[in-house]
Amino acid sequence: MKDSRRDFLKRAGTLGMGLTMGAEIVFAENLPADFPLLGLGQPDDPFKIIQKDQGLSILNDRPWNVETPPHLLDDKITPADKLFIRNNGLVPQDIKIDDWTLTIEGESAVTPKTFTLQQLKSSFKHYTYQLTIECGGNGRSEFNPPAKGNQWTTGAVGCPSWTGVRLRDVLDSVGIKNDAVYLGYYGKDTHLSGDPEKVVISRGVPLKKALDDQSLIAWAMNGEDIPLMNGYPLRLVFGGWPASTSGKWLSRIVIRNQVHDGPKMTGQSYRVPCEPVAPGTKVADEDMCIIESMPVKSLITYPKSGAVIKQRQSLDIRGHAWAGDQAVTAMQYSIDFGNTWHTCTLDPPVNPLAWQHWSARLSFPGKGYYEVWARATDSNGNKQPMIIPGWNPRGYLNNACHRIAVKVT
């Protein structure tokens, strides 16, 4: 039994090789287990297997996680080829759109339903919504000790525009029970390991913030298929909180009468320590809390870093803000490290849990060396540390003020 089993993940992980090569593998049979195929080296354009910008960084491969600089992201809308890539397991290969089916169920549903792709888009009223999505690790780079991980700078984020169905809309179609307080969702991304039945991650909400009206099973980014990498053809979009509760190549929602269990749910996996701990303490699982909404935080897109200034030349700087659940409510920038604070000009958001546009002309007193940092504030009256927060264990939810260097001449 286990030898059957062994060949038949041998024979499904040489077709994935195949389809990831585009050409069938000649002679695959007589291919030593876990011999490594000189055409999956390090493609000459990998840009173009992950329909990203070339000016975007690849963390990893295996699976992709691929991060966007700053000044690539100036954009009021992400495109789509400067969306960052997060993923946890293998992209499902050889999708067929007419058959894609989503089902909703689980123990706090009242009648559990599956919908085609079709059925979906005919059966409920579509929504386009600007949302925000940030990886829980964006910035782990800056933690010390190290957290384990991929090592994001600043590049885990994006607001593109998301069309789609509220999920709303559609648990009401399946009825929830009064038990109910969560949801979980499931993709068909595949195991590194090449299981078929092992869950790649799954994740979820409370109910409460499923029920949002920006909450949205979405088939589309800005007009356009979402792209594969990024989850086509339908994916769940929670503006505001860890882009991992936003489910990818989604195929079933399950209603829960408890906090969901799934895969990277549980343990340490995207919580952070209930208190304050000291850098490098080992933390015990019951004593992490699972991450909701996102802290406070703002970037820096224009100019990019390095830019070179002549003396009693202004600069214009620009970037955007964004704050979880919350709003923005102010924008400031120190160019004398954080000494002094001056008003930004901020635009509100578009819709709720879009990030929100900021600008400010500004003036050098001399030659030299200079930095510029941004800080925002947030509807509760939470500012960005001007350094690293707490440090957890897994290295998420640095929000600390990004800085640009500028040299005056």
Given for the second form:
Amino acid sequence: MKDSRRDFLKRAGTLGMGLTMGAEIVFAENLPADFPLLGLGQPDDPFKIIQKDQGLSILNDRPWNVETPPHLLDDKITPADKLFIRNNGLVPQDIKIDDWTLTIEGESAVTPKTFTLQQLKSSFKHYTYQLTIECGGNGRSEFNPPAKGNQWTTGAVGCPSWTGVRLRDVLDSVGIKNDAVYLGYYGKDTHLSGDPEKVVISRGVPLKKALDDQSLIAWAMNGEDIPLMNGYPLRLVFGGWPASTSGKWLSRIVIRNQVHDGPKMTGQSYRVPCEPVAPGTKVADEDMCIIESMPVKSLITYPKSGAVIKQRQSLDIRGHAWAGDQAVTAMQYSIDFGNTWHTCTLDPPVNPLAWQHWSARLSFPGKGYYEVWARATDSNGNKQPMIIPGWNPRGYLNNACHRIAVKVT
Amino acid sequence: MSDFSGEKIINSLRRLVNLLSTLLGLVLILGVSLIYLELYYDPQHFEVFAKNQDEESVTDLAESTAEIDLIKDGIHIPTGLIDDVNLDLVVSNCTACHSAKLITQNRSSREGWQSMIRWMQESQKLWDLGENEEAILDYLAKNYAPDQKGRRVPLTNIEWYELEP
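With the form predicted alone done, generate the form predicted in complex with its partner chain in the same format.
Let us now look at the entire complex, which starts with that chain.
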């Protein structure tokens, strides 16, 4: 009896896998991504569910939080299967693209309007920009004392190419009242508790940021539908700001006459102490300020950490650098823990708020263990710190230098 | 005349009800005694009875319990949590809404873990843990305490590989 049941389970498991894999193309968009076919056993490969490269690291699977190791971010334009996932709730299911609507309303909207996706696409001019999005908590794992939340290392960042309409054009068609100061979003994801009435996350940006040329309501990423895990079929994209401002599965935008107060706008979420505090300090909510533009930062995306090279062999290194609303103006590397810094070649961004590529050819003075450290400087003169920057209760904004290990033999 | 007949019918009904009540009472007493005797003289009878009824589901339950409880190298395989006292409470209370990975990747003091519980209760619909809270905090504070790592840790887990020129 036991054996036959095992056999049944094995068969059911295979069937489950078959369903998952077979359905990948036909039903990919409808696949209940957070619910791995209950009763048929867990599919062996979570990467099939989330449709990401096997090399990504799964920090959390309910909700999905998945980051990209630096060497897999080597592409100049981040491909869909290598873009990190930072979800707060459960991905919406049974998305019907023809029924999807976006409503613009709020106390500071002159004439609230609802658009179907088709109306949105046909009513406004299309724009495509490469925009860097980075989770506010990227780098959290290095803070001491530790900060609660997903323990991101360096991989909650990416810079795909986004296509959509300017948020400004859509807001203008609705009409913005003179008292408008902020904008908030609502999406179709479901709260972890399963309560359909509970809003998972509803953040936003000041009106000034919303009206930027590069602030998009996007339906495409790298020329294709946005991946389900990253906000299909519609999302906001605010380059250079905490990615949590770029609402996914977007269904509603509210124009506010006050700072938006949706879930994860208030309290300690996506906020840092208004004045610097000593590590471990308890900070009252009223002394926490909302994170806006992200700090200057860079990654070494080639080679992968751990390269062993021969003596007198030169080493080509490269990567990307970004700086929130600013541009990166200089890029340097060090192989002696910051005693000396050397200049890298730095490309301008393809458009504002896109990451910039840098490269260098370096050589080592002799055999041994080395670390290659990279440091970017932004247009305001800010440089990445070598140690972990200011401690904050939730562990945001760690822009410390990235480094890789190299051995010369 | 009609009043007299009505009274007669009611009386007959009363007698019938009384008779039925007595009979029912007797059956009940007999039944309870029988069950008592059965249990007293053959304590396995009840189990055998259950087995006949639910043999398959009991087997199923035992097997799936084994899968749910699988511990390897001190780790609870289905969740990745460290095996220790009160693991069951942590699994049942902390993984209903979110993945256990949210616990295993975090480190905090007892106060820190408690503040996370409070935050989840205030904003994420976590229920009152009652007397289990202390036990859960014991488990978390012991098994997921912070490491002292300073302002920058050495690079670890480096996978060395030959890089061709």
